[in-house]
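Here's a solo chain for you in C-alpha cells, the form predicted alone.
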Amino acid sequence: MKPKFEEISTSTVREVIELLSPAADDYLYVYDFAQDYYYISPHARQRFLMEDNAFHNVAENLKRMVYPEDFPKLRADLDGILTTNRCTHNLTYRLLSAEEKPVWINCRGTVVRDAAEKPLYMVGCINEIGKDQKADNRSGLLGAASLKTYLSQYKDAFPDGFVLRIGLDGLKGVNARLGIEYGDLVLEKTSEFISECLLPGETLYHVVGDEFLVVDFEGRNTALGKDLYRHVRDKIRDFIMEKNYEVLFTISGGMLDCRDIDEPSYSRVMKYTEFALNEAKRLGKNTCYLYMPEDYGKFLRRRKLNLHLRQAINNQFEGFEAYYQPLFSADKHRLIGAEALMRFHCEEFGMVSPGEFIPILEETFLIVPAGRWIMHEALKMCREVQKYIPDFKISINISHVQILRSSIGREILAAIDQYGIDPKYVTIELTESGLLETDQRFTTLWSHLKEAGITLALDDFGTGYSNFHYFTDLQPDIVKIDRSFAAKAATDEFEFEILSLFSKMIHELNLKVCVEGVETAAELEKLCQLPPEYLQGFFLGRPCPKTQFIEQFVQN
C-alpha cells in the first residue's frame, strides 16, 4: 500500500537526496519543522557559506547563509507557512556563497501537513538563477529574466506603484577615456547607489547593459519614484565631486505609473519604459521623464510614418507631390513666380502635415533623396511655365541635411542645366535655424551657386532667430518675412512699426523684401505699406498642384 506523505520520515527524505545530489546541479533540501532541522545537498557546502550541509537550530544558521539584505522577506514567509495552511514556498533572494558573495537563487518547496494540518516538513529545491542569466551576481542583481518572471505571476493587471528605467548617459566615453574595468566601476556604484535610495517593498533589476529597473509594487506614486531618481542623481554627483572629476556622467529616467500600463506583461514593461527612457534622452538627458500614453501613442504615428515614407520613397516617391504657392509682386501684384513645396499623403494616414512628416526626413536623412525629388519638379514645372511666362521664377527649400549629407551644390546646378532654365530664374531659400546649424558649409555651397547667377532667400525672418549678421554675411538677394511676424504687425501698431524699421534696415542694405501669410484684404493693404517687392500668402493664392497652378494663375 503506498504510504501517505506525512508516513515518510525526514531521515527517508534525506537518504533520496542523498542519492539524486550525484546527479543533480541543483540543491535538494528537506526542513524538518518539528525537529527544527535542515538537510541540503551536500555539494551546496561548497557552493554557500555553511559549515555543515545538516544543521539544527535552522533559523539561526539560515541568518549567516542569507544575503543580510534578503532575510527578513525569507523569514516572515517562513513565518507565513507556520501561521497559515499554505503548502508552497517559492522565494527568491540571495545566499552568500563560500566567498561571502551574493549569489541569487529561487528556493521552492512543498509543505507537508498532517491531518490537523500541522505543519511537519518541507521538501523542495534551490537553484541558482545567475547560472541561467537571471541574474547578475557580479553586481549582485536581478537580470531581465528574473523581472520577466516576477511579472508573468500577475495576470489581471499589476498593483498600483510605479517602475522607474534608469540608464547611464556618457558610459561609452567613460569606458573610451579610462577603460572598460572603469566603466565597471561606474555600473557598480550606480547599482549600488540606485540600492541605497531604495524604499521597502521595491526591487531593483539590471536589465540590459548600462540600464536598471525598480519595481514598486506597493501603491507608491510617480511623485516619490522622482524623489528616488533624484536621490540616485545626487549620489552620483557627490561620487564625480569625490572623484576630483576624473569621471563625468549622468543618468536618465524613464518613469511608469503602473495604472498606465494597459497589459500586464514583460514585453509592455520594457516596451513602454524604453520609450520613457529615450524620451528622458532626447529632452536633454540627466532628466526624469514620466510616460504619457498620448506621447506614445504620437511616437508610434511618427514610426509608422517613418515607415511610410522609406517605403514611398523606395517606390519611385508614390504618395508625394509637389504643390506651387504663387509669388506676386508687391506694386502690380503679378504673378511673377511660384515657390514649390513637399506634400505627402498615404492610405493610413490620408494627407499629412508637411510640418510632421518633414521633420521625420530630416531626422532620418530621407530628406536627400526626397529633397532631390522635389527639385527635379520644380525645375520641371519651371520650364514648362516659362513658355507662358518667359521670365518666371521658381524657388526651391532646401534643408540643412541636404547641405550637411549631400554635393547639394553641385546637384542643383547640374539639375538647371539638365533643364535648360537660365540659374537667374531660380531661387534657393534656406531658414535661419538651419543656417544656424550650416553656416559655415552654407557660406561656402552658397557663395559658388551665387557665381553662378542663382537666388537666395532667407526664410521665415521673425520666428525667433533673426541674426542680422546673415543679411551682411551673405548678401541674401531676399529676405521673406514669416507669417507669424507679419499678422502681427498688420493688427498691431507698435509691431507694425518694429516691422517697418526691419524692412527699412533691409532695404538699405540692397536686399529685397517677401512678406508671407497674406489671409485677407485688410492685410494685404496695411502690409503693402512697408513697402515689400513681394507677396505670398492665401489671400492671393493657396498652394495646388502643377496641373490647377497653370490653369488657375498661369492660363489665366
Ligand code: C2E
The other form holds:
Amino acid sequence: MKPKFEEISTSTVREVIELLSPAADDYLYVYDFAQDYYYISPHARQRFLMEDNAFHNVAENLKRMVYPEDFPKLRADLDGILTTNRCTHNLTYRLLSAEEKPVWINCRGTVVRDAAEKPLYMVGCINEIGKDQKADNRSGLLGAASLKTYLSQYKDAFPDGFVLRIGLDGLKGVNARLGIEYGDLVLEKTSEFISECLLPGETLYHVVGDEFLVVDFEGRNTALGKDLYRHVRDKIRDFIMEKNYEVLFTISGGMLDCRDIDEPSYSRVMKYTEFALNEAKRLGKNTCYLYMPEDYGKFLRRRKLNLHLRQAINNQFEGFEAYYQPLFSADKHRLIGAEALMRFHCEEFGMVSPGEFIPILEETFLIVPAGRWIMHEALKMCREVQKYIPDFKISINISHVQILRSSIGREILAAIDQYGIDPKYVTIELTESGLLETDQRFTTLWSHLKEAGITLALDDFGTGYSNFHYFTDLQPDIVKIDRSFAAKAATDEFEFEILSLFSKMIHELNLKVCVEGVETAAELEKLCQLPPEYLQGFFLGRPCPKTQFIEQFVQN
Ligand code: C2E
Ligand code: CA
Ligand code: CA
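Counterpart to the form predicted alone, namely the form predicted in complex with the named molecule:
Below: every chain and molecule of the assembly, starting with the one above.
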C-alpha cells in the first residue's frame, strides 16, 4: 500500500537522498520545519559555503550560504510557505560557493503538510543554472563539461600529444549576411569536417559558440596537429567552392603541445588554447599559432603592466616620472635645452623602459592623459630653468595617438599660455608614422603649431618610414637623426656618405639637424663633421630627474 507522504519521516527522506546522491549531479535536500533541520546531498559541501551538509537552525545557516542580496527574497518565500497553504517552492537565486563566489541556482521543492495543513517538511532539488553544457545536441558533440570530466582523470600529467582549438573566423558576418540558419549550417559543417579528419584516439568537443577543441593524447606531435588543421581548412575550401562562393569563412587554430601544460587541469588547457587561438586571430586569422610559453609570459607581463599603468594614472600618476636629457649646440657644446622623456616604475616590475610601456599606453589610449601630464611637467620645468637660462628650450614628444584621440593642438597652446612661456622655446617632436602628410588632423595640427611659433622637430629620421619629401612638404624646423643611423655612420664610411648627403639637403632647405644618441668621443668627433646644429647623447648627458638636471647641467 502506498504510504501517505506525511507518514514518511524526514530521516527516511534523508536516507533516500543519501542513496540517490552519487547518481545525481544536482543537490537533493529535505527541510524539516518542525525540527528546524536541513539535509542536503553530501557533495554540496564541496561546492557551497557550508560546514556540514546537515544542520539545525536553518534560517541562520542559510543566511550564511546565500548571496547576501538574495537572502531577503528567499526568506520571504519560505515565510510564505509557513503562513499560507502553498505547496511549492520554486526560486532562482545565488548561493555562495566554497570560494565565496556567487553561484546561480534554481531551487524547487514540494511541501508536505499534515491533515491540518500544517507544513511538515519540504523535499526538493537544487540545480546550478549557469553550469556548462554537457553536450551540444545540434552539433552532436560533447561540450565543455565533458571535456572537463575527460581531462580530470589525469592527475599527475597529461599524456604526450597535442590540443588544438579551432575557432571560426567571421561567423557573425555569416549570420548577419545569410541568416542564423546559415550560420548554424556553417558550424555544423565545420564540426563534421573536423570529425572526418580525426585520427584514431583523438576526441572532439564543442567548447563554446564557434569554437571546437581536439584532444590528442596518443603521442602525436604538433606537426601532425597542424596537418589536421590544414585538412579541415581544405575541406572548408571545397565546401565554399561547392556552394559557389555563396558563403565565405575561414578557421583559425590555437595549438598546444601537451608537454607545455605545466599543470594537468581543464582550466590550464582552456587558458593556453584561448591565448593561442587569440594569437592566431591577431596574426590575421586563417592561420594556426603554436603556443609558446615565452609568448604567454610576455602576454601576461603586458596585461599586468597595462593594469599597473592604468592604476598609476588613476592614482595621480604615481610611479610616472619625467626625465630630462640635455640638448647641446654642436659648435660650442652649449646647453640649449632638454628633451622630456617619460619614465615608469612599479613595485612588481621596477623601472620599465619606455620602449615597452609607451606602445601599451598608445594601444590603450592612456597616452592621452599620460602625454598631457608630461607636457605640464615639462613646461613647469622649462619655466624653472629659464630663471637661470632665459632662452632654455624644452622638447616634448607627442604620439600620433594623441593627435587622433585628443585636441592636442589646443591643449599645447593653452598650457604654454598658462605657464607664460614664449612658444619659440617649445619644441614638439613628432615621428613619421605614415599619417603625417596624408591625414588632415596631422597637417592641420602641424600648420597650427607652426603658426603659433612653436618649433617642430621630425623625430627618428633614418628609421622605417623616413622619406626625403617629408622635409619639403612639412618643412620641420629640426630633423633629428636617429641613433641607429648615426651610430652606423660614425663607423661605416658608406653610411656616413649617405648621412652627409641627407644633412646637406636638409641644410639647403634651411632646416636644422640634430644628431641623437652620441655615445663616445669618437662618435662625437666623426658626427660633428656633418656638421649638425644640435647634439644629444649619453656621452654629453644622460636623461635624469629635474633636480639632478638643474644641479648637473644648469648650475654648473
Ligand atoms: P626618442 O624620442 O627618440 O628619445 C630618445 C631616446 O634615446 C631616449 O630613450 C633616450 O634615453 C635615448 N638616448 C639618448 N641618448 C642616447 C645614447 O647615447 N645612446 C642610447 N643607446 N640611447 C640614447 P628612452 O627615454 O628610452 O625613450 C624611448 C622612446 O620612447 C623615445 O624615443 C620616444 O619615442 C618614446 N618616449 C619617451 N618619452 C615619451 C613621451 O613623453 N611621450 C611620447 N609620446 N613618447 C615618449
Ligand atoms: Ca624624441
Ligand atoms: Ca629620436
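Treat the numbers as computed from the prediction; the structure is a model and nothing was measured. Whichever C-alpha set is largest while still superposing within 1.5 Å between the two forms counts as the rigid core. Positions refer to the first chain, counted from 1.
Visitor: Does the C-alpha of Gly209 move 2 Å or more between these two forms once the rigid core is lined up?
Guide: Yes.
Visitor: Taking the rigid core as reference, does the Cα of Ser146 move 2 Å or more between these two forms?
Guide: Yes; Ser146 is a residue whose C-alpha shifts (by 2 Å or more) between these two forms when the cores are overlaid.
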